[in-house]
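Just the one chain here, the form predicted alone, laid out as structure tokens.
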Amino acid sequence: MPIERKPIVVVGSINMDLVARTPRIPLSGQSLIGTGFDTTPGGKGANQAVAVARLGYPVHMVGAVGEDVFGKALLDNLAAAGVETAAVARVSGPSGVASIMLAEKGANAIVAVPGANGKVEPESIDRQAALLRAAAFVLCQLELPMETVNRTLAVCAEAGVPVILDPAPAASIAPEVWREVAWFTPNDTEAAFYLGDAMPPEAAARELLARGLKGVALKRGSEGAYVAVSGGEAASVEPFRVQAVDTVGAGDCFNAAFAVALIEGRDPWTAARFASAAAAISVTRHGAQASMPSRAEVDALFAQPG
């Protein structure tokens, strides 16, 4: 009989993305004529869950959707991707939405409206504590209320379950949180928020680790990644060169693939290269969850010489 694998549990947001394509991101007060519009499932948490499922690893989603038409569509989409949704609540009011402006060269600007995501409270986490304690990894972001994220981290710390925290959107973090995170995965802008200024990746990772983190994976887009562990090695991970058409969800794809690779026993730098391959494929397609690659696709790109 095959060995049952501990699941990845994603605690996070579930949104419907309203995507307007535009020649470029408009300036303040400026109107532009767009070139297209799509309605597609998103939310950083749901994106990560779908990415894990597409890689063939068991994954549970903890979150909430509204009782609107988007809520059913979002749940159906998660289930169709292979995500277990028993821990996703239906709550009164609207689902979360994100209004996204996507420029021709892949740049984006996003405004997220929490909706049902704002109703995922610490008590919701307590109801799912057994699920969290049974996880191989728990993935969190900052699109849920901060007290809910804090409760998730506390439950995982008590149980010894490692957490990957994607600090997006960047927000203030309590001192004890740093010590409860196994992997902190900011992009350059988010790292600068926490450090007070932009720094070279080597210095940024060193400063972040000094706050009590066990590991840092700086997501650097077309520049690859920089991975460092507390008291140990640090090194850059080269990117895969692709033609980007839509960067929405690429960071979520990286986090999901990074978790899967770590669980499978890869060292952090090899895991980050695997994650970079997954993210590289995702940016060549439109949509957030729609762009998440299959395991076969990632394995094929990952096998190519660096």
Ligand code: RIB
Second form
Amino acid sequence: MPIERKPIVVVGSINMDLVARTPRIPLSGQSLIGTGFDTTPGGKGANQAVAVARLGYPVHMVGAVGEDVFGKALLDNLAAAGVETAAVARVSGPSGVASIMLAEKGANAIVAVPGANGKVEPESIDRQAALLRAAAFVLCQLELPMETVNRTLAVCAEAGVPVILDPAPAASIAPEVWREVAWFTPNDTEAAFYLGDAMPPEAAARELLARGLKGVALKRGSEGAYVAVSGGEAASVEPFRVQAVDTVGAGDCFNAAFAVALIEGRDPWTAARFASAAAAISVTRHGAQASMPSRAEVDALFAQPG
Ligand code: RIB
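Mind sharing the form predicted in complex with alpha-D-ribofuranose (RIB)? What's above is the form predicted alone.
Okay, now the whole complex, with that chain kicking things off.
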């Protein structure tokens, strides 16, 4: 008989990404001729959910899409990827969109317009409390209203469910909320936002842990990761060297794979190495959800010597 696994629950945004490829990110006031355009499913929450599903782990999405044409396409795409969408509401008005400029070598600039994501209220979380309480991990980002994120953290804290908070896009976090976070996973820019300045990873992790977090995994892109546990060890995680073409969604891919590996019993550094392998594959392909790797692909890269 198959063993029943507690699902991962993602509470987060669902966007349609409108991606213009460009030779470089234009300066303010400058117009450029682009080299291509894609309309492709994204949103930090939905990206993480699809990445979990691609890794073969059960996952539920909590969020909202609009009653527009994007809403149906986004829901269909989640379901096709194997994400359970019963807790995704369809609300009046437009779905979330992200306007993305994607420059050569994968650099990008993103403006996300919340649409339906902005209508995921704390009461929506209360309605899904039973689902959250039954989760192995809850994954959150900051593309939903902050009071909704806070309610998610409170429900999970009360039930003892660990939360991985991806602080993207970076926004102020109330002091009492930090101790409800099991893993905080900023990239370098986001870490600098919370610390007031860029810092070496050792100092950044130390300062962030001092706010009450249980663990920090700094996502350092082509530099790998730095993982530190409150009252425990701290160490770098080596990157996998690949040719990046599109880094949109790579951080989301990392978070999803990190959660799956932790659930499977790997220590945090091995889990971060597994997550780095997943993210490395994702940057070699275009699209956010479209780039998420399969379990077999990640296992194969992870098995390679560093
Ligand atoms: O993390 C990448 C995501 O950020 C994109 O898919 C876009 O939708 C924005 O939300």
